[in-house]
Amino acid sequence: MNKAKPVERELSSKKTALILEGAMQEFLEHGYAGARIDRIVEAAGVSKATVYRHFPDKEALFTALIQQMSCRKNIFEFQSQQSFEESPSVFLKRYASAMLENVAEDPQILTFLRIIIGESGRFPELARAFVVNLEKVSLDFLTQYLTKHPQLQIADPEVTARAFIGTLIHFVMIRDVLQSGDLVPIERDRLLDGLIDLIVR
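Coordinates for the sequence given above, by itself, in the form predicted on its own:
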């Protein structure tokens, strides 16, 4: 019986992956409100009972996908054991560049952001899942970084972290989500260099 447990866990993991893949396809094509469990079941090639055994409802599926994207793409969090060994200017530039590249260059993430924004009025739990799993993690990490780095003397690290992350999110929102970067254009490197200079100067 004990020998079967790893096999069972492997099968469960494979089914979970199939379900999430089917759910991703469904949410991207139909949005959150329009998504149907029956189509997810069909796309995943599993039974409805299997889907509900892993995920009790659409919210659980959507939240799991947000968590999966966070782990796979490392969207907002860019923690590094070596972060205190390099200058704040270098680290913050790497941090910001990684965030912008990971988000802006992945159509699935951008579509998910649009879904979350569009559905947040009717389904606020989706927006809360995004904040808890992605933005809060990043904010907490960056606040700690700005607090503890020996080369930085910042009066209010949390406010500074919020301003830093908020600027990056605004840039993505305008340029990639709302597709209006041409209306208020600014070069990415100019924005990042100026933002970092405000912090480390």
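Could I see the form predicted in complex with another copy of the chain next, after the form predicted on its own?
Shown below: the chain alone.
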């Protein structure tokens, strides 16, 4: 009557975490089709059969992993420290800088972007989760910020938020994801300050 049932549950989820951790490096590095269960098994330190006891197949493991990552690898993560004296141009500079620092601090964000986009044809639901969890949140946040500062005289905050985020993402794409910053060089601060000038004037 006093059997320790919950303990088994916990062991099980510990293995699940190990598997997902091992799967992360493998899928991020090799993509979906290029990923090898053998390497995931090795990295996780479990047996192959254990993987298939926790996940029905390779595809389920992949989608579970990416959905989990969509909540953790947030390129737009930002401490909105509500310093009210802060001028909009300073705020926008901080916001953009935070995003670029997130990318610099965690290069896994780059491989995450590569796989989301690369597999978006075969796994559209994962792409859509990415857009809802990351893109939409930051677009809405920026739109609201611009709307709440009418002194900026922003004609269409939604469009302006798009231009701001779009320019930043495009910059990261060229420089970091495609590793071609040297081919179309531009200084970080020149782009950021010029972009903010375009918006705040």
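Just so we're on the same page, rigid core means the largest C-alpha set that superposes within 1.5 Å between forms. Numbering follows the first chain given and starts at 1. If you're wondering where the values come from, they're calculated on a predicted model, not measured in any experiment.
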Exercise. Determine whether the C-alpha of Thr143 shifts by 2 Å or more between these two forms once the rigid core is superposed.
Key: no
Exercise. Using a superposition on the rigid core, decide whether the Cα position of His170 changes by 2 angstroms or more between these two forms.
Key: no
Quiz item: Any CA movement of 2 Å or more for Asp156 between these two forms, core superposed?
Solution: no
